[in-house]
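Encoded as structure tokens, the following chain is the form predicted alone, with no partner shown.
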Amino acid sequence: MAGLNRDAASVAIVVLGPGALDTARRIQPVYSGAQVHGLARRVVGADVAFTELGEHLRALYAAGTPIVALCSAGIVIRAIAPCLANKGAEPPVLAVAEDGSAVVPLVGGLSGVNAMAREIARALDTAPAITTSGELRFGTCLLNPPEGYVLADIEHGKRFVSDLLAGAPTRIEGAAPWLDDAGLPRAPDARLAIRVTSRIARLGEGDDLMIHPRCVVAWVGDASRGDIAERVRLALREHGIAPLSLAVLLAPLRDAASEPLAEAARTLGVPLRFNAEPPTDASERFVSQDIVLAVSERPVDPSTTGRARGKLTVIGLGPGSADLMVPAAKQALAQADDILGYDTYVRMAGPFRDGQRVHGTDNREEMQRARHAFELASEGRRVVVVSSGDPGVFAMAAAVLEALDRAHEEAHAREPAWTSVELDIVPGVSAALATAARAGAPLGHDFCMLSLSDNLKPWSIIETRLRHAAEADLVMAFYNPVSRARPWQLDRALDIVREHRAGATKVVLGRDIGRPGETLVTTTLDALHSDQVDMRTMVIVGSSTTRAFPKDAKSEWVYTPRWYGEKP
């Protein structure tokens, strides 16, 4: 499609009702990727929820994000108006009717709106609605050349096209594939020209509509030396060759990890890949010091041009609903190649779209896993490694970090593979805080969280940290807190927490929150006993300042003031 990146989660289909879900799936297989956003009040079963529909379709629009809204036009215009400033910058936004009846395209003239009108008026089996008058006149979009090409000069390029409706011919120099059945009015002697070429516009082409392929791979030797993007663009002067010809910024792998290679890639708006050598397939090569501009006759495609800095990307699902899941997990999971985690929670992180993989471990397999996922990664796959909760807190990150470490420290891994991967850590909400959450603010005050599996600790470094905590009137939070192999475990840390914590201080018992069935109990902690408890039980023992006050008839909000000792 013209103009559309069609990169994982790339179209987002907005539904406000039950009664579009069904046109949205049809669309949803038109575009590898694209996810039904549906209003969380109404819609069950979408792949994004959100709750406002103006600040998500403005989120999704400053986001570069294509949208495709079931409602009427009016809706969505009144939603997006305030953001509509660049024409040349906007994405593509159409209304679709929400039994598929009319395809609209709204804006996004120049990102190719009207060809997205068109797959999905033949998805939906209908006639696009499309105005522009250029793209009616001639069948096709001058000013918005396919993926792989783009115009020179958006301005000359309205007025190229405003000369062609007024009956100008024009003549086509250079390869324009996707101009072979368009009506535009030709002839051999045209004055004007529409040019398709690597090369800046020579003097007396003024007039002409200038295209430029994407058919340039910029070589960067060395990473250390000055302005990385600045260099590249004199080379490209230096040969005559026009800037947005440039397609790639490429690199040895070695500088996979150099922030000045990065900043370049994002100032000259191209991709950067990794690899051992400069291209030694194009049709022609220039030098300038050490950069190697490889021009070849046909656009190139990023993807297949070496290969991409891997990333990791540590993510933390929340609790378990998706609503509490941060987006910047979702992106991630959106953009991964490969999902790993423990079998549940890779569940949990569903649905996949075709084409990602999905590798689910035992719990127990947690430095195979990171070790797993930076092998992946550092082969230039997006990879994502999925915990429930935060996956900072007794969770993947930590193993991931772990396993890094170790491989700084052993010779033979020493070389960039995983060095060169970009990590990143993104944080969630973890089970303690979603379970305050529910029950009020139990963790208001100083509070501790403490694992009571003694799988990777001692029991009586457990025995030593809960006995501090007690004396030291935190607010406790306890994960792992008794499983088949231990069950003994919590009553002993209840024992050693009475000792130093009155009977009537209240406890919170969450389990499964945030998931289908999810229970909460407010007791005490004289009548705490381990059989109401199980590995997926939150339990929050509170300080000697935790009050509680009924909510209604059947519960009580529990809190932890901010002050202590005296109320102010």
Ligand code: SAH
The other form holds:
Amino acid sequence: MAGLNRDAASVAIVVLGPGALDTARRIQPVYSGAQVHGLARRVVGADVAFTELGEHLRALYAAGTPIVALCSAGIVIRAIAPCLANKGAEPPVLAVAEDGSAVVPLVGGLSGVNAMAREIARALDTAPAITTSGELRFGTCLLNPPEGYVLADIEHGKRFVSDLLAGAPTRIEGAAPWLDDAGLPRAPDARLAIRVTSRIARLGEGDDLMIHPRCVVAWVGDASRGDIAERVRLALREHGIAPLSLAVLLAPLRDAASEPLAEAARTLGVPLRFNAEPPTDASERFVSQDIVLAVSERPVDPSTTGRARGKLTVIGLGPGSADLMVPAAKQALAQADDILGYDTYVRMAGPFRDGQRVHGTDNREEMQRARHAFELASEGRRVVVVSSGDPGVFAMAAAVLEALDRAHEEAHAREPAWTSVELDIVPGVSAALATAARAGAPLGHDFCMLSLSDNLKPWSIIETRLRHAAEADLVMAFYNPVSRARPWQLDRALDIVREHRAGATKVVLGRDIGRPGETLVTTTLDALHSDQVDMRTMVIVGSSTTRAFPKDAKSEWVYTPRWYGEKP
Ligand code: SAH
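Counterpart to the form predicted alone, namely the form predicted in complex with the ligand:
Full complex below, order starting with the chain above.
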């Protein structure tokens, strides 16, 4: 979003009738995340519907959302007029003719409305109606410096631009490369200066336009000492450095998990990055106790200063289809640098964008995969480990935690790197839940989930659990019911269940639920044959209260009532 502040909310493109939809869709690709808002009773197919224009525009404005309204400038101005008086965030607001023939920036000069007008006009192949005199005269908006620079005081800036418009010349002190080609009235001995500096204004500089480059790194050596934000502010003041020049907070990696440090970065409004030492390439350094201020001449790019705290997210993809994956899992995938998992699941998690590294492995190497994930994350990468269904149900989340738990004990991980990783586990729709939903509600009362695989536990344990679950009249969901290496186990399991439960007990078989070729079969304990089941099947065995009734000619609804015993 070239012309917008980095943290601006995504753009709202507002349309009142179907005639404007085409133009709206042409503007939409210019801003990632932009959504088309349509008047509910007239527009079908908008991303967001609203019922009352004035109210909707005012709500968007108050939330700081950039607004592109495809209607007359008059309507928009009248609608937002009540909000204009109160100072504060002023998001860009533009009116665009329904047919795309005119682009009129209305308010938001300081939040880049003119830049947006140019971008939208380019997309619509027309000319923007720029009316800002300073911008027209000088070819740049002095009050809206590029990324990496901030204006010290906007009100004062407006007076400064008025003075220039009235004929006063100016000179530039410091490096302002973006003004090289601007048509400013310059004079070497001008009274008014544009001062690009990380220093606080000195006496006699009151009329100058102060622009601060974000060129200061504050390295905090000891996060355990009190109020970090306040100590950084004091250090800046002590050395005459403008708080707005602070670009990034840096700290040793051992403090990566420190909440006070994260809180300080939020308070100061800068990113938090990690490095064992303060930067060595700065032109000046100031020390206040454990805080080192490293000041460069040009803006510092936080994304190349030290490194980020590594992040490891364990997600569940759900049973297969994208619509059953939770948004938090999708978001983690979109942000990932590295994706690890069993080949089949990693393939399900795609497609991936350029630059994402995919590490598919054999299913059995869980601990190795978990360690690999921590190693990548402790280098500062954003790592996602994928499981099918839910990651905590017979899947990777437990392996990842076990790897971390063991690392605390084992010698090789005594270094703080693994514990510095931000670990997050995102749930998913487990196969039992997805299968149950297709069949109706067989898990409507107490149930248990059992894996019939004896790869990682003795078969005797499985038999004991089956017996107890059957006796307790729990509905049972069987994961890993059979495999080529475990041909007889399911029959043995069913024998145990049949000892305790009637032959007419409802059984649901869900195969490849949410995937191509999905099948759902409902049958009974008597009629069930193990050759109906393979390793891609979920078996749900009902309790004594599970029942069914016809859904259509071919299938039935299966459910377990909420009550138990006698019908209430
Ligand atoms: N973490 C997964 C389970 C992994 S164990 C989850 O929460 O769903 C693997 C077993 O889950 C398979 O043997 C099968 O019994 C079941 N399973 C996984 N995906 C399935 C699907 N889409 N349809 C039916 N059963 C599935």
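Superpose the two forms; the largest set of C-alphas matching within 1.5 Å is the rigid core. Computed from a prediction, not measured in an experiment: that's the story for all the values here. Positions refer to the first chain, counted from 1.
With the core held fixed between the two forms, Leu94 has its Cα displaced by at least 2 Å. Once both forms are overlaid on the rigid core, the distance between the two CA positions of Ser483 between the two forms is under 2 angstroms. Taking the rigid core as fixed, one finds a CA shift for Val15 of 2 Å or more between the two forms.
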